[in-house]
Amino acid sequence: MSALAKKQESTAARLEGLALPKGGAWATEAREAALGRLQTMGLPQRRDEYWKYTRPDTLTQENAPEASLFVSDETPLFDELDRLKIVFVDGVFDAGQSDDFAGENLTIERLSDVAEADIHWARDLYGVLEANGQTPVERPLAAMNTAFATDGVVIHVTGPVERPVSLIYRHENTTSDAILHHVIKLDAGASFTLLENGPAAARFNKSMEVDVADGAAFHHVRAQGRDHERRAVTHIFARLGTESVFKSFTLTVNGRLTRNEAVIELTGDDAVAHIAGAAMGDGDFLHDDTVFVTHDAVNCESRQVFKKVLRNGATGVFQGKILVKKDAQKTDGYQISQSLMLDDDSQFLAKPELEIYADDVACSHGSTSGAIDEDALFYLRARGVPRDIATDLLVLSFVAEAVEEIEHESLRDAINTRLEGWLERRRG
């Protein structure tokens, strides 16, 4: 048996059982289009190119396996901050712990609404952006999302927006199997701030498409719970306009498997579209970044920053790519990836690529890891800071890149505090 045929029977076994939710004729046909591309694909085995570094088993198994629950008296992330939240439990919708869907130039709805209606400008993003996305690197976990998604937010952002919105993800089932899909839409000169955290379930799959039209910046941080048991795969697909703006970051702590999947593509020119992320793990962690960037406009600046603090056994993946077409003329295409080992039972997989078409560009990317500066380290000791401290400054350092990523200067202080209190909780 060849292995796709392998892949496609195992996908079968996968989806025995599971129906598409129903909805009204633009839902039903894209869910029915999704479903066909994951059957054609199959689901990822630890043999695709780009599962070679991640298992992809206990994402791709018929039962989420158990993951208990994390009990913290820790202030939740974000709580200081005026922002419209949205709460899911387990995948589930929380009305009552929800704030009212009203905002100046906003308007939200949810998935499970927004499908049963014949006519909806969620047509018009619902499963495009995901399926533009599988090619040339097939994704069937998303497409998976795209079909059988029964929740999520749809978003349309029609001007300048101050307030951010936050969706929030509380975990309270051991064996919660949560799958939402997201759809936002920014017109033209709009300006949206989306927060995310927490651990959501004990199997997460999400999808998020967004559109980001000419003039239009879009700005997104998320923090992934601290579960240490959890499991996740998440994706954005994005599409950036003219002279449009997209900034996303991530800070991951703890969690047995994450993997973080962007697509984004420069369509229009002049556009900026930032991508970031922290990871710090410890023990049983696998934290997987698998990034492309497609340039298709001129003059257009793409960055990925990513960093990862590794111990005790835990393992880092990027996967990076920037693909500059024959057009995209004046591109400035950035990508780093680093790994911090803090003893020698970690380790770092890194897989960065550059493909160019255009003659007219600056574009660069590098992949380190190291462990702790000793010299730094004892600088910082010989002036009376003890080893435990001095280290967890050089950490907080090391991933400052990658934090300053985010724009406003209230969320990067938000982040850093969460990171302070990680390596606080760690050295006690």
Second form
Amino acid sequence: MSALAKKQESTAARLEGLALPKGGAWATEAREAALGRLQTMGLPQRRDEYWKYTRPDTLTQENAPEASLFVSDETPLFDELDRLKIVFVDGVFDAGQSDDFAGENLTIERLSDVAEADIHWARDLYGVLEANGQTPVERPLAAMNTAFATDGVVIHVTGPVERPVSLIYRHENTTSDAILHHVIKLDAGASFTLLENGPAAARFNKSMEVDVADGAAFHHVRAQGRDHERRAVTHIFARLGTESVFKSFTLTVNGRLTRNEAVIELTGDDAVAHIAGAAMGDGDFLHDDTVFVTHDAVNCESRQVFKKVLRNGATGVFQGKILVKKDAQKTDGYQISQSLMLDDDSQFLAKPELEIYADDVACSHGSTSGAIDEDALFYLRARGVPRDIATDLLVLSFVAEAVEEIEHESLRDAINTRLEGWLERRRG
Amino acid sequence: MLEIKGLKVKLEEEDKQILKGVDLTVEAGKVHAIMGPNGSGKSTLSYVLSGRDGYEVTEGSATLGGEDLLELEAEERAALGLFLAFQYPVEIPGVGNMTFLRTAVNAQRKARGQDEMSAAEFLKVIRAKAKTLKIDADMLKRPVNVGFSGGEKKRNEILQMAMLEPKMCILDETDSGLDVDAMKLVAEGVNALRDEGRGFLVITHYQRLLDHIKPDVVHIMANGRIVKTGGPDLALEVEKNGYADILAEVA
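Could you output the structure for the form predicted in complex with the partner chain, given that the previous block was the form predicted alone?
The next block holds the full complex; its first chain is the one shown before.
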């Protein structure tokens, strides 16, 4: 039997007994199509090239591995910001803890409601950007998400929206296995900020499809915390129109396994996409950023900035690609992935890739692994800053380039405070 | 204030003796200058005193106000009142100059058992001191030394010195990379800090810095030792005749 046939067989066994959620005509069609894609591809296995550095078994096995809850008296993230809160507990929407879905230039609906309808605009995006993102690299866990997600939000932004929408993922059950799927559509000229934070579940599979129309701007700041044993696989699929802007930043701390995939397609001229991340790993921690940016229009700019701070055996993974199609002239592509290793036990595995078919482009990429800069450490200590605090300052310095990708100052400050808190707790 | 006796130092990594018995005493209120050709051990002396890793003291002692410096961590030496103005100040992206300085000031205060300075108080003090060094608000906000010109970096060193109010200041080739105007500004900053309770050790290649920061004592260092000590005239002699004559004389 071929490897693929074997994979399909084990996938069939895994999916046996799992029923697709019931819904209206459009949702059923989308879910069945996604299930078909999943059955054809098969769930990821360790030998798959795209999963070379990250073992997928705990993400694909039948039951979520148990994850204990992390108790802390830290002020919840984004607490002081004016925002529209939408709360999910172990992957289930909680109306009682959420604000009303009301806002100017903004329509928010629950996926489970939308999926009941026979027809809805979400049909043009739900599973569509995901399916489109399955080539040239397969992302079976995203297809699984499209097939089986029952909850999530569907957001339509028709103009400028000042107040961010904040998705809060609480984790209360130590064996919860959550699948969420969000669809976000920005009309031409709209602008919108989405915040996400929380540990979500023992195991979390989350997808987000974002359609950014001409001249629209989408800002995304996410913090994946904090429970030490949680596992997550997330996908962002984004399609960018002419002169549109997409900026996404992710802070990841703790968690046993996190795989964040971003699949960005620049389809309109003069579009801008920035994807950044800072990850802090201490101990049994694996963090994987897998990014695929496709330039398919003229004069677009893309930046990937990923920083990982690793210690006590933590592992960082980066697989980043910039694909520049034949007619995507004047592309400006940048990619940097760096790890700061605070001891000899940690490792960083990076696979930066450029694939360029246009002849008039400027693309650069770099990847480094290093320890704390001794010169800088001495400089700080010579000013009286004790070694541990000096080290923390240099860690903040190291991740700064990624954090600076957050455009809004108040959000940047919130993330920095978070980082400082994480470091401080480890100073004891 | 600073007392160095028979100090012998080698590099940790290789068996190379750099300092071969340095004797030097800097009294409070005095400015001592060390001059010497490249490779004579001047910068090594400043690093060993301030506690940089990578050096091994094989003999001798160094004390500040009677306390054994060589036993202490770099940050403890700073809290004790030792300050090194770096020849090459280090750039630290992502850490604001002000944050850095406040962290340093408060870490030292804490180490000395003093109350931390409040943000408001700190701001008031730093603004006044920055103004005299022509350091604007933007430079205070920017990441430490990032994108600073050579002159700005050195002025920033002097600002740190002014904020930390050390007892003993070592200036390692503070004149390198400075034009005449920048050097004057830096020298003025240093002179403003001259005080009966404070000692200075100014390391330089050239006499011209000493036109602006007038030393009480000038030492010539060569091959890991202080080979000649004299008054300010000694610096003028070096400027006129170079090191060759002096080295020949002491050889």
